[in-house]
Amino acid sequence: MSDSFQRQQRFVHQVIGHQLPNHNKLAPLKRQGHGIAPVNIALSKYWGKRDTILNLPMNGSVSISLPGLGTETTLTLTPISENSPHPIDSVQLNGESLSDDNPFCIRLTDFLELFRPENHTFTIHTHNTVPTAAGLASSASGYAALVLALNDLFQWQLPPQKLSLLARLGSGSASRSLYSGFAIWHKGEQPDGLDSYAEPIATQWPELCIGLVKVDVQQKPISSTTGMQNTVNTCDLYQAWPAQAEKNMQTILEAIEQKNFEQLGQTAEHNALSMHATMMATWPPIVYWQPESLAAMQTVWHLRKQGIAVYFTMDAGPNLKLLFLETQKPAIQQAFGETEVIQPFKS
């Protein structure tokens, strides 16, 4: 057993606490469990771990969730001989059976092995309403999704901030898609992590668009947890983000609460868009930007200097998310044709 699989199991023991029976055991309470969660859009963005072990950020962030785009997870728990060799999960995505050396496999079945009863084990029923590992936020609602089934599995209760913890260990972003609307990911403070959770914002905006311009669904060839650590290992640059990305949550925040759309969008995109610099300034490169990307980006600058009020932001990947109000919906439809606009507080 690794230090730092042993450092995670510590985490999880702590979040769940009393909830664990006397013999500091996980147990069942049934045999099945669900849970359902949607996929996070960041306002202002995570890069950079200042802990790798349990996902512990270099900066706060804001997200918005997408209602209707998102996972669906169901655990199955099987009790095994004790003479049977190390258990094998099986794992389903999206109705597809993956080998045990897929890579999403693998990542999935270490994460449930911090869950696992003795002598059992588990079948995963997952399905994704956006492409998987394509820089939409599959991860983030993958893992919150898992964590409600695990919650629903065992029958911990846990309030949703310690649900955000122990999402957070899977992806971080994860911690944020707990929650429908608006929710903040606080960075905190302490090495044992028990500080940095989501919780959500009260602000309903019912005028607020997002609309996903869909430049590539396929996996992308740098996973963002590769890609941040790389950043934060090589790029000069990168110095400079944990400061302009907690100034950057503080002026999103702001324009929440005061639903000024013009300063969230401003910043949204500016934030965005200096992330992206410190991976174009990594070694080596890290670009996830396709011709078709910069395209989008050049037709949303031009909507602006028509008077178009529209802005971008851009995950982990060469995707547009659209930021605009219900107001401009016709020409954004006009101008990016077939792209899919959610508002998130009308759904």
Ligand code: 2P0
Second form
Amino acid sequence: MSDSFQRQQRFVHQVIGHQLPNHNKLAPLKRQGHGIAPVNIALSKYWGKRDTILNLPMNGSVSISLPGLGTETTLTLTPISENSPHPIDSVQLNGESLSDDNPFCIRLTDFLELFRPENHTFTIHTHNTVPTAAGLASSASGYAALVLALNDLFQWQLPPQKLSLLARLGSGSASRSLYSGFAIWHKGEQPDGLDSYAEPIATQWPELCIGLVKVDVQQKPISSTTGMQNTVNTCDLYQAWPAQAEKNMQTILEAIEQKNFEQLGQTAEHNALSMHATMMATWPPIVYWQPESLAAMQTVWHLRKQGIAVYFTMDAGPNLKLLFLETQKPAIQQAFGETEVIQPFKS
Ligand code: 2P0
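For comparison with the form predicted alone, kindly provide the form predicted together with this ligand.
Once more the chain from above appears, this time first in line as the rest of the complex follows.
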């Protein structure tokens, strides 16, 4: 058993231990568990880890979840009998069986190893309603749905904060996908990672719209996990990022509280471009943009010059997410054509 695995297992036991009198035995109470979680878009971003084993971020982040776009997962537990033909986990993604050496499958089953009762295999059926690895944060909804399915399977009845801690261990951004609406993921200070979880923000903002500008929904060239680590290791500009990100986060929290759209949009766009600047100043360089991404940004800037309040944010992919208020919907749809528009507090 590796040191990393042992540290992660200790973390899991610290999180769920209080809930279970006999926490060394992750005894299954049911055969099947089910979970469903939304994707989230960060308005101030998570980029970089201070601890790669426990997935602890360099900075906090704030997000908005998109209802109707996400992941639904069913976990089935099967005891291994002597005559089991294949005592290994099996994973189905969107109805297709994945081979054991698929990287998605390896990451998923490595995570499940932390929760496996002795002599059992997992069957995982997972469905995404967003394209996998399209920069629409499907790992976030994926690990949040998986943790909810584990909570159901083992009947832990954990509060959302603890589910957020477990989801974070699977994928950082998943910590924020336990909630609808706005969420804040606190970076935390403790080396044990028990104070690095997300919480919901109560504010509702029915007029707020997110437009999805889909430039390319193929697999991205470099995963966020690898990309952010390369940035931390090789980008001198990154030194300035954690402080800026924390400052942006406070400004965004204030904008949400006061429903100040200009402040929200400006800070989110500036934050996203600053993150991309650190990616580009990484070696080898990380450039998720495509020519159409830049063209879409220029359309946004042109619209703003005409007095239309629209801003964008971008994640680890070429797609843009537009931020605007309901009153601007006709202008946005005219400029961007078939853009899918989501109203997180109305849908
Ligand atoms: C975010 N991203 O805050 C940022 C913005 C991408 C760019 O969180 O290694 O898939 O699994 O913790 O959560 C994507 O990173 O990375 C991400 P891991 P994750 O949404």
